[in-house]
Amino acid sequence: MAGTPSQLPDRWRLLTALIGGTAATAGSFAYAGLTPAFVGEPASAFVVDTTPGIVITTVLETLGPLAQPVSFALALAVITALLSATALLALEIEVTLERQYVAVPATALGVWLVTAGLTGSTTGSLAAAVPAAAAVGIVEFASANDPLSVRRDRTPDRRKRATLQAGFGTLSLSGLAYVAGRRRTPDSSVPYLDGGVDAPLAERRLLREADRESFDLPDAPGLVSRIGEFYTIDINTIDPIVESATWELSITGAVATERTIDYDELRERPAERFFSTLRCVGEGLNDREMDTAVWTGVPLADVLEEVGPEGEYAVAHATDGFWNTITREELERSYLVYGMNGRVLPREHGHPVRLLVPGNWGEVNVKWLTEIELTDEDRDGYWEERGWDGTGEVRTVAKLWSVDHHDDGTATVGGHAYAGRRGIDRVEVSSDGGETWTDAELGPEFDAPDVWRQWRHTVDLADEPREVVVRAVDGEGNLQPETESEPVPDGSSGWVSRVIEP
């Protein structure tokens, strides 16, 4: 019915569509959680896609592994601004037509239909449209004049009472949503490859042998890490949810004959079990982003002999967009993977099946694998159109990561050291920061592709302290450089060094 429009004024309209605009943010995530349903998921891919390599890149260096939280936030922020300029845009037209409460289903209407555009899904769409109209709703009910009322000068007491009403009772919904919304993301307690309750036996006995031949290193990993301790980074907020019985595998390109796998034939092939360690180029030189696990994967070599490999570079595409570029020589000593520590690969390290390439930096191996391209051009990656040159095989490095003191005056100290396929064949340590060196102990080295050495030393700090660094030798016979460089565009390298007090 014609009545008197919204009472807001501006000030109001505004707080009032952002109260609605939060709601609708928190019905969605309330409803689908961290999957691509989520009314975020979009708006992240949108500001992924949308900033600047510098930009990236700038981020990258200054935040480190709080980058991702950042861009989610950011993604929020874009994807809340959105949907409470769909809640503004109708109080205006409710104030423009002059009919009373036309706003909350306006807000309703355009809520679902941005939503809806955006995740495709139209039933979960209703999860944001409704609580975004009831927020409008609230305030708009109890802010409206009584014709028949004198009362006139209580309008804005009750405004703000009712404006404070939804606000609370969004925070509250917030707080429920989140965890309805962690209910609803999939979790990390993948099952085990074989469906039992254990890793399958070939997995099972080398996770026991590195589990028995681990340094005993405190703050420091063994030498395979837990999935969940397991650095990951990708390009997304929101990791793809790739479902196995659909999944497939396209090779194309310059080959004599295309090929599609699908994940039950690749399953069916013979498959090696193999340590190998990956390591981030966007990490700092003693950061925390290089781990180790057992894999299980098909060589991709022999899957190329079915397809005739023609071209000398592969351009391996991911579900969400990402891709890079290896030559054919790395592509055929690569795997293709579906099994971590002896479980189906988890969802945040690429569900079904990664590229695994041995030595080479973390950017190489990627993730929910769709395609592989065979083509004569080397073009640039995803991250080399944005600054970056870490395709190629990783810098030595040897990490200073436990300090475990004694009672008698002196510290072990240990950590990781990584030169990729090439090996470590030795780690060196100073405790007078750099003047002497003494041989480190060292872990096992496995029989594996590439895989990081444990190493530990006592120092003894005479109730001084000590400044100690680190260096490693390659199996080549390569002293990791001195000389510190930053990430960008190729990967930190130099020596570690770390005071330790008494």
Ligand SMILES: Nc1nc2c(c(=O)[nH]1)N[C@H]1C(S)=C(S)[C@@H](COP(=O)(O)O)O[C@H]1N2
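Model, not experiment: these values are computed from the prediction. Think of the rigid core as the biggest set of C-alphas that the two forms share within 1.5 Å after superposition. Numbering follows the first chain given and starts at 1. What changes on going to the form predicted in complex with the ligand:
- Relative to the superposed core, N236 undergoes a Cα shift smaller than 2 Å between the two forms.
- Once the rigid core is overlaid between the two forms, V102 counts among the residues whose Cα shifts by 2 Å or more.
- Residue displacement note: W455 has its CA displaced by under 2 Å between the two forms (rigid core superposed).
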Second form
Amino acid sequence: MAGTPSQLPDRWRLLTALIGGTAATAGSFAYAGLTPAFVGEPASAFVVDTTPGIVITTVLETLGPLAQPVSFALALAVITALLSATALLALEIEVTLERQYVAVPATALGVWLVTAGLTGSTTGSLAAAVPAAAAVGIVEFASANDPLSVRRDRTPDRRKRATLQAGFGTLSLSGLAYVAGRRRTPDSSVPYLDGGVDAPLAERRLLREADRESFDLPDAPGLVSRIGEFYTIDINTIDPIVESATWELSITGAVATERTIDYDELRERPAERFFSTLRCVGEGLNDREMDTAVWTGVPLADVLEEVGPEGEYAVAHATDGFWNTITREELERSYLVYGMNGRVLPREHGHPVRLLVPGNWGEVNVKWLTEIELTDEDRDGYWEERGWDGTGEVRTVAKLWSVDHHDDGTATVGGHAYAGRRGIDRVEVSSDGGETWTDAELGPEFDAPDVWRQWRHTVDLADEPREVVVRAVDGEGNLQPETESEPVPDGSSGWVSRVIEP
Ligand SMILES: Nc1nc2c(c(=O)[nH]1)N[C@H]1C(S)=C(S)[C@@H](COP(=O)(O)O)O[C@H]1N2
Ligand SMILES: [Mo]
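The block above covers the form predicted alone; next, return the form predicted in complex with the ligand.
Every component of the complex follows; first up is the chain already shown.
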């Protein structure tokens, strides 16, 4: 073994490979932040996807808010191990070939291949490959023979020093990489729910599930809409700024005992996370004022138990002067929501707490919630005073949002269908203006009471424009009504139809 100057003994090779793997992960994060180009992302997805639900539940119960950092650390360990193994392979190749420094380009190539294969980002993968190769190169170079020395082999001391230096160097660069990567992470203005670098584990699991199961429809959202793309509608030109530290909700009026609850108390209560779709009653038939998020919130039923509601109606009031009335039954199946897609509820969506009534029109989901007033009177809400009638259950709708032309003269049309808590059973498509109908392919039905489904269907255009019409059948077997109506006063209705040019 001592015969070849480039050979590092096993232990040092292993250490060198570990340093290289760490440098690769750090470099990738510095370049990409928490985006799909970061090599930790597919690893984290792998960890979340392959851990059985029962294990996740147990981990969540025992670790609580620590579950996310722990699972993320696990993902980083998995990916660093894989990249280190790649560097080790490069070092083994060097030994086999007995060629000094072969491990440097071999590490670069190997790490680049693995990273590009996992992330699909060829340039981003350089950010992993270069630091890994540099780290391996530094250890090798620094522990190589002193050219002025008469000793044939490297001294163990020299090796130790070189490895230590490279190790500490990589560690401190990892610190810098962390700072750089955090800055490159998009959306960092809206923090994650438990702080940290990613969504809490329970939310992340649902987000992953949605990601995995989504049809990729051009010009249409996936199963979960991104924050920033999720529609926002309210009466304000400038949204209220409400700090969570000063936020309070009072439950007043016809109750056994009035009660006030602050943000910290709310966060300490058992919460649920769930998919739910919002749709504005003022939305045009094929417009997009309909989106879905993973919401985190406390079931109101739990809180109501402590106040003993007596009134048959509840008026929800907000900081911006908006208000809305729902029935007690609706209130009892609502949530006090403080999280959206694993992040703190963004300002535009009602920070810090909004009401969420699954299945009803968007307007009842009062943002910047301040008070819930129980009463026996069915008082008009803000929009009801202005001629709308949009507080009840949503109407059924099937959107045609996406048209994807293929080279063979066909096109895949698709979109989202939504019927509130009734669910979507079927989506039917006609490519001859409504003469004949076929069932569209449907996306998965999630275990959630109020969430849209995606649909898609390929039509043969045969060089002619086609009138494509789409309609949904809800989970109770009701066909979406054909009669067209404007949004005012209680939501648009009718079948969406679009002429698709070849
Ligand atoms: N406080 C307050 N809450 C509100 C509104 C508002 O103007 N003020 N608009 C409502 C309407 S009409 C809709 S459709 C939904 C939209 O929620 P989003 O902006 O989070 O998508 O919020 C509802 N909640
Ligand atoms: Mo709305």
